[in-house]
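Given as structure tokens, the chain that follows is alone and in the form predicted alone.
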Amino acid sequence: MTEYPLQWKQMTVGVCYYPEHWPREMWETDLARMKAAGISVVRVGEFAWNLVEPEEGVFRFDFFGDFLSLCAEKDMRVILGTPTATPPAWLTEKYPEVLNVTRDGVTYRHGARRHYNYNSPKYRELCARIVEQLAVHYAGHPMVVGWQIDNELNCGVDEFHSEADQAAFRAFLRDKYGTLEALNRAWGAVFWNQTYTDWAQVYPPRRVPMDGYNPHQMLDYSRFVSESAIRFCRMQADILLKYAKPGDFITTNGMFGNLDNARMTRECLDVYTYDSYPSFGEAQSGDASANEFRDRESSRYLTDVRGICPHFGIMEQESGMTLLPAPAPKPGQLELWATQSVAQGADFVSFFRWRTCPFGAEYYWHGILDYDSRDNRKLREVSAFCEHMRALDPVCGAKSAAAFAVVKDFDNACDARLDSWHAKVQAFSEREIFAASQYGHAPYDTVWLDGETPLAALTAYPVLIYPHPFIIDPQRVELLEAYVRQGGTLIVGCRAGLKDMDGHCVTRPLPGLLSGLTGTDIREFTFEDAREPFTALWNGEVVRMPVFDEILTPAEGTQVLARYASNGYAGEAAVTERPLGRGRTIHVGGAFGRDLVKKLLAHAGVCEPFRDIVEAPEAVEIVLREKDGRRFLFCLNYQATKQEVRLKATATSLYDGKCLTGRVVLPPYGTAVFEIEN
């Protein structure tokens, strides 16, 4: 994990504002109401290219100049977005080559957003020019404190098939492989007669019958899209760096597919910001009752964000209903969701948006204020949150405490989107590890593994779970082995070591390159038949072995922790442990069900790390942030009923300064933050 300088010295609340959507006479009143609520930062400009360059080469700076002058009067700081997510009509009409194209060869047209492609030389030229013009004229303004590059890179559109992308993809592959012979080997092109004899024959994935895409081509294409987005981001960052004042930050907001966000942050940004919409957990399930986590699941995504940037910000925090059909935030939920972000590591929270827009594609994407602009419950909750944030200033910059870490990497994230087997086990295991962590009050961190990851990023945790590293290379195995030898516990699941970096299945006994770490051999494996679930016995207790099962053959010196108890495999090894150096590797021959994860954490000695300071029901999320020897305990109630927690140590409520111990009642959707006495 890369450490980044702290960008916020105190807890900060902002809001997304669109002065172009409102008459100028409303600006002053809006800013005054924001300040009265406790908001001190606005993000503006990310969709406003035409206001600065209404026609090619003609620049006007009065609109945002006037707005910034008013912000100076009202002492409102500003994050200025570069407007490259929505090129203006004059641009796309004159230069249609900047438009993106679908896999079927259909050109996206003007009228929405993200209809451009990253690799068009003309688009890069025009983007560089508008970014430089903005930076020259506004970077020195005292109220500008940060820059947001583009808006939500790869959001909704993470495939690019224009002629410029075809040329860039070929250049990417030439640089990587050098020759067509090497490319053909890496892509297994001999299969289905796909061998290429000229670079002009090579394209990004195009529509094929029965969705029978070459998986190795698809894997390289995912890497190419990420590379393209990062180059686009870096181009803008390099320009902004020339003009930004000392202390001003450069960021972008996301986290979307086909994009190595950890690498992008490391190479291009000062800080990473995320867009948190907890109601999506209900809306995307189709049936709110079908998703047991619902809004609580946002903590899982925030944990991944924290793995990218330990002290991140929230650029868009949900404040009302969205286009997706889900209920409005219930009384208390808006502040609960914002505090959830803070608990997971955010020191800056910016609500989306100040007022609901009455026109355009997002007229159902609600802000703090509704169309009528009247004061409402949401504004009162934002004001209460701002007051609490002032009380949480001591927490700013504190690190989140973790019992263990889940290891991820960009290559396997791509593979899990492309490979249906990988997708099934990975999605199941991620949700079940989260469930065991949440209900067992054992928070975890995410570590994003790549060629730049130092050993210290792993040794910070006593236990690592690398659920299903289908793709692995010798460099990563060497790093994992060093972690184990110095005393760490590494836990891997089924299908570990199945593929090389080209996505080829290895032709050696599984778990392939990881065999030396696990001390196991795999000769049989199967997906679980739902009618005959797999079980295993661990110290006489039955545990589920869900989704996919491998029969493990332990080598000499490898201990069996659990044996299968069903489906003709009774007595065969299901979970093993191999000591190595001062540490050990645990091999799970299946996916990670929550009960199995609880057994693993207990066996590794990292379950319930906060048992000495708090006792809480499963319905309450428990998070600890630490700084300079001080400990700050967050208690979040996601239920519509009150919940009780019991403080086992003397604590001071940061909200009201009261000294407490023993029973504390959280109201429905209520939160509490305590400083624990040492």
Contents of the next structure:
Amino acid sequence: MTEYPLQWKQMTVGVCYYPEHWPREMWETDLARMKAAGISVVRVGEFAWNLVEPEEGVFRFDFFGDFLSLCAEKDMRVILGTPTATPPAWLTEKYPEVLNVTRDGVTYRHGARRHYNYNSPKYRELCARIVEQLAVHYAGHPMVVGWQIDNELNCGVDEFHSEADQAAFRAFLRDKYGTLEALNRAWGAVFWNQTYTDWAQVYPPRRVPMDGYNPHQMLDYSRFVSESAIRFCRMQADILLKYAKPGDFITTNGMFGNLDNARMTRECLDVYTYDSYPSFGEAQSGDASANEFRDRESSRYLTDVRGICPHFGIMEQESGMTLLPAPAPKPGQLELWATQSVAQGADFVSFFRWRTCPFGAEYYWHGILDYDSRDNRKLREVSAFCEHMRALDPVCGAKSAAAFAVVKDFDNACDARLDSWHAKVQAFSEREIFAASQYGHAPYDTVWLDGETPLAALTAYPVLIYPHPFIIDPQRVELLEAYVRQGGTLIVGCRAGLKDMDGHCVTRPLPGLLSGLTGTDIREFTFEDAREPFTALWNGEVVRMPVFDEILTPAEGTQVLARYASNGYAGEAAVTERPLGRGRTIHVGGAFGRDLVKKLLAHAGVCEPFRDIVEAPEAVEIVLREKDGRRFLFCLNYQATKQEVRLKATATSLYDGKCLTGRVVLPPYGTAVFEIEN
Amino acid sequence: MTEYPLQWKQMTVGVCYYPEHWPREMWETDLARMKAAGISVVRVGEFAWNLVEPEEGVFRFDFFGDFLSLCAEKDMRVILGTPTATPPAWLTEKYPEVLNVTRDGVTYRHGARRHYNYNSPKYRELCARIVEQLAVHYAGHPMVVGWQIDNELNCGVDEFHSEADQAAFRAFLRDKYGTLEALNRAWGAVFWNQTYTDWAQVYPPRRVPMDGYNPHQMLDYSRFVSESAIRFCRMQADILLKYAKPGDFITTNGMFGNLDNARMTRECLDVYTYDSYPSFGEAQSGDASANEFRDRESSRYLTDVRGICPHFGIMEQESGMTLLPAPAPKPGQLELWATQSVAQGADFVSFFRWRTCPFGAEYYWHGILDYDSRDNRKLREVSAFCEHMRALDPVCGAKSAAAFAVVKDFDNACDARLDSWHAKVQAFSEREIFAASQYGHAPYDTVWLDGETPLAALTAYPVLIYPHPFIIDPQRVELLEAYVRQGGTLIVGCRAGLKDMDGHCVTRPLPGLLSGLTGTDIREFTFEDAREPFTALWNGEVVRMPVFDEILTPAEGTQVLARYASNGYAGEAAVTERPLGRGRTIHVGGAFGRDLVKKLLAHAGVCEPFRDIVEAPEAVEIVLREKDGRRFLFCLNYQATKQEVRLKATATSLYDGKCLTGRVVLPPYGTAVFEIEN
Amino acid sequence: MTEYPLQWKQMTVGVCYYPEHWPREMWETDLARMKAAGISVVRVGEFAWNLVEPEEGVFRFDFFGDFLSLCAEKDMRVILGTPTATPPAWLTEKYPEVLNVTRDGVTYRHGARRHYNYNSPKYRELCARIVEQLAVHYAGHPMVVGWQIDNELNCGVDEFHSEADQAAFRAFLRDKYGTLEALNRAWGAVFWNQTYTDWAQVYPPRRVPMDGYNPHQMLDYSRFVSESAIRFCRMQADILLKYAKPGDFITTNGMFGNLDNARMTRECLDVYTYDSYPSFGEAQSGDASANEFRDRESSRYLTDVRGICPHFGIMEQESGMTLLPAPAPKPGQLELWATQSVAQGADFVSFFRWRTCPFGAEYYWHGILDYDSRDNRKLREVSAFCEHMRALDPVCGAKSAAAFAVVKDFDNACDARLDSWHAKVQAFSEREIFAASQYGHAPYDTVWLDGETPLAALTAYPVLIYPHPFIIDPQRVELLEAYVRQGGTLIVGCRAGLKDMDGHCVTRPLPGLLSGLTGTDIREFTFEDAREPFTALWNGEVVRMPVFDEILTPAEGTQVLARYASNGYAGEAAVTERPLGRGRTIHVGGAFGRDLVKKLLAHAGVCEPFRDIVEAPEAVEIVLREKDGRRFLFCLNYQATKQEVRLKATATSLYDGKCLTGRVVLPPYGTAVFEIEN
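Switching forms now, from the form predicted alone to the form predicted together with another copy of the chain, please provide the structure.
Below is the whole assembly, all chains and molecules, this chain first.
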């Protein structure tokens, strides 16, 4: 696994702060109160272009200069944001070509954020200049410890249709394909007579009848958007690198669509940070489709983040109500959510935000302090969290223990946004694997696969579930085969191996390039008939075969683990296993229901990994972080009622240093962290 | 209360008529039949620009001249509409700048109505000219009794994005703020780097990503749209005033969004008229969310209209099916709805329309007569209503009795359209207060508060409910305080005092400027958790605390009326009361459920105001109008079954002059009006 | 009935093939395998413009020339498609005026299909040229047997707003109305002051506020779109006719909106073909609104197709999953669906497509062969179907027996798309008449009425149901009257006779021009109140009177068959009958519920037409085709379980030549075709 610099030498708590939103006379008190609460870092500046360049080419450095001086005085570290997510009004009014445009040709305008495009030469020029100006003036400041590039790249808007984007897409394609013949082939342009005979005919996907878009063009367009965002990020990173002090880090925050976050992190960033808002899973939907996991579902996203960067930070940790609406965090819940981040691998947690902004589009995006600035319950919880974080210092840098890993990759992530079949099975399986993992106390890691993934990134896990690799290429198959040969258990589901890297369906028998590993041959497949749900029998027990079903005709040497028990598929192979070297490949002919995942994990011998240490109800999340032979057990209670876990080993509570074993009660929304005796 | 001229010297029935839709030879018969039914006024002309100005600058006056002559002959009074809601094709084709444009830049085109903008200088010039021409030629006509300006200002479309609107919005802001510094401050422009450095950068809210609009800009934009409509209305009123005969009135019809109807009425109109379509509450929705009140809900809107203009008219009273679809009015229902209008304060009722138009977009917008022109049940009901109206003449000018008043204001009305939290609580509380009022036979008035509201407008009521004044300013607080001091009971709900007039949240403890009155301090608040509904205990009885909940920490001298009984809030203050002078302020920490409203009214001593006069089931609406010491009791049965009320006093039925007491039966959809003996 | 040339001299099975999608070396094997399966025709070329004209004005004929040579060698007949549904990129980039534009002004772009408009002179010129080039070079080829014009005209997009369409609409209206006075009258332009004073002011319906479109303009616009498509089709047909060999046919495929398919077929085509995808009725909707009929509903569409062309073909017969998603066809279902087409009148069935395309927007639109080209279950079913088709040869050209006919016409079809009331009743009645017909084993025909329909087209049926002829004209009434006089039973439902051909509501008593036939007079009508469903009593039995209800006051001589039994309508006439000549007209005052249809058919003596031949459960569809005194009975089982029918006559199974009577079992999804002994 790539070793990112561990930016966080100790458990660190920060907060997002907007000095420009408050009278200067409040700064000092605010910083003092932060420090008193245990906060040691503030993030500032990411929407403050005008304060530095109030008119084109005129730069002023007093504002953040003054603020940094005060921080030095108060011993407060600073992460500086580059302000490129919100160009000034003078900029967009003078250079409207920097604005983004919808697929239908509507230009996004000044008045919110993220209305610019990444490819306008003028915007890149103006961004480069302000970033350089900021770096020149502030990078050497002793209180500056890191830089955040832009803010939430691709958040909300991840399509770009300005003229600059059209030109850049064309250049991206020329670079990728060299010739129109190659592009026509990759895009299957012969279908519906789309063949291009001049580069000038090539565009991003513009409005077509019936949304009948070319899927290969769309796939390339997703990659292009990702490439554009990464180039934009890299441009800034390259500038910052020239000026940043040794040890200072470069990051950006958030995990949004059409963006290969793992590659961006590898290529441009020192460390990755995420914005965690667990109440998004709490929103009142008023119907039965309410999210089963509520706030707990954030552990799924945090697991994906950990896959990008093992020791990540949280740049924005929810500290109150957002616009949704959802109920305010209950007593304890704010700290629960912050501890959830730490359990999943964050060693830096920065709350969003110090005080709710009383104006602007986010005036209901609540901070720690309310509009009235008074001490309150949220501040008390933040203080308590800071105190706990100090006690958790031994955990800093510890690795999260995983029973298995789920494999993901950017190409399939794009495809699952574009291909409605892919979307359907992938969304289902991800949710259900998470459910099985959570309720079974068998945490997993996410491994982001790409051309640069080393074998060691896989062999760290006894079991890999690569749920639905619709798209796969020989290089990845080779890697997976090496993983299996050395003793791994690879599990793939329906539609595996369907497409090549251009998104064309393969013309060899399915599962295509994976056939050698699975030892199966698919000749029949269907969407599940909602009126006749599919099931299979595994050792006499019924399991669901949800969403999409394939008959897996086994080759010689392939063993059948489960057979369909319903509809026309009864008796046919539903789950198979094929040995190879010291390992094996399990092929599931459907999506992954939680009951099936449970069976698979048991079969692979990786369920209940902590059964010797702890016994916990489903309502409690159990996570283990390990470092230098020390084991730290996190117990998180997401319920409004107290929950009991039973420690089977002797353990020391990190919060209070008490040594204990046996029954331990977690209060409502309570957490505990134990160091397990060896 | 402002004394509007009582335009209606006697109960008057009118009808909307479109002479241009019918062969001239039908006019005479139509007028004769109207007269025979008891109709004495027709409204004409409001979509007939082409008949007067068939080409630019060429005016013809014969059409309405001939029609007015016939009216003189038939003794039919006429209300003339100005035709500015539907510019001619020649106009919009030659001057496309007069058209309105959507937020995304799509121009509305000729082919329906209301596709113009208020701010185009050319359109204002052409409108001024045709209005003046009409006034010059017809205002002196003896049959003309009034003028309707345009038609349903802001109906359907209440956003404007033409270049003329952009320029006018900029001018509006320059006028309001003087400097960009002031505008930037008011708009919180420092948030998301929106700061404007040149007026040319300032626009109406155009498309931005994720609908992340600046709420202060939006609020100003709503005010600007209202201002534009009022200026457009005033421009016409000023012209008409120059020519109108003494005693003739100027009005417009309808109550639509982004328009301060109270101010428009005060500044531009002699009297306000409304278009009442109770079947809008009858639409088949096919699901459980069907409107509980159906046609009866119109009483809520009529109450708001009465707040704008105590003795209003109905310019369009529904006389049949509309496009919705909803069932046709049942026998009696048409008259019920017209009587509902009179009960709520209308002394003039004009049916829409004499005969259904057999062509055009409203061919399913049914009139009294059907396409076939024959006498029918609807005409018989209209005749019966006219006869009743003659008997109701003593009621003309009588004031509606109200147990209490609900306070509204234009700023909060705008805010409730823009702020989704505000929308949620306000919509809930309005509906529930109406329910409590209707089922408890405790009618209320609406008081529209603005900078010109006199104290007397408030002191007319023993109790004011100002449900959710998110926005409030010192001047209004002062007025409310004076109201309380003199002996009033003021009731406010959650989120009161949250914002200032710019829509910024206040930084003092909540309820902000209202704290002095409420004697409360809010430190905790939350949206209700749908999975754990909030309740409170009031004198041992459980009441719901719906939608949004605040803990009201009482100051010394503030009494707790109810305490939360659920979730984490149990035991905390939910409803408080604080005395001041001879009055008191009651603070409710949530939205207003009907059970709570009932308790509040009982507590304030204003429930069942008519209990000495009448006893009625919930299904019957009870309204009292008073004049010169005489009391007129309206009983309205909205059910398909007969209903019984019990008169506790001796009373005379106005319909038939019979004197009676005790049990009275209302037929299905039947009404009765009694003069109560003193 | 118009006698179309019976193109299909024998039962024929074809397949859609795209030689351009495959390496040339696969062609030979593909053709050989098709032939082996029993396929004798391929459709090719309909999206292959670039292969013939790779740059403007440069034509190449080798590609299809080579393919045709190979077909000659393999004895495979060919239907050639004209490629005008997918203009090349070089064309749309050079001539953007050929593109279609949305109502809001968004241009559809290259990248899918059907993004062009019919009226651009440049596009018509370029289309004419390529069609002529194709015809010149290939029409004489001995293997070519027919031509398909374009592909699925109006599919997906059936509105056109380019400048060329605006000009063409204006020309269409000038041609239709001659003067603006006539247009203004027809469009009811006096309503809302829409009067046009210059032709330049006239446009297709562009965006207006609140979707308040002029319904008469919309109706004309629908006719214009149809006219445009037909002219475009005719332009191509005229060219093809010049070159086509005698006996070769010209067709197009599909049945889409805003297109008078019957007229297009009559005026431009030799024969009509349809694209049948029964799985569209199978889509998982996940809720209770799932389509009751699932795949069986296609029989309804096929019945409409048969009304356009009695011996039609299926150009695209579903052979696998589509994008929906829906379950894959179960074993037998593919053949069931193909046989469904034959039962309903198709003598030519061409599967879509030979092999699933592994790339492009339709890569989930499955063909017979999967991506891997291997023999599979679908190919076996196609082979079995081909074998059955050879056995069905005696049925070729046989007429489908119908118990009654449903009358439709293009004007009302347009109106039902534009008028929400019309849409509501028509959609309900169509579905319910189909239900009654299917479950009662009483198949019907669709008769498409227009100005050229001969009386004989009606007198072929003892009973006509013309459910809701909102629009009707004297000529059609005359025809219907002649039908009744000669002995027919005409049944019409609510809203019959409401409008004239301009879509104006008539001003005579309803049912307007139909009053003479129905002997009824409608003075009261209403949408059903969902809270109080309407019912009627017919001979003491309750029937539902759904959706919309009219009181049918009977004239003297009109008999009342059923009276309302609910709400305010109780006791009034709900269904009436009036004799005329040897026939009668039945008037239903509502929409047609299935229970009412059953009663009407029984009353008219046309229910259970095959009761002497067969007894079948509701789950089995029964169809009879007749020719030269021979009767062929189709039994189609749509269930996953076997079903039993009882033959009451002696019969010979066409599939296996066995003679049998009494109980016959149909396997799951099984079919049987019997020749009934006379």
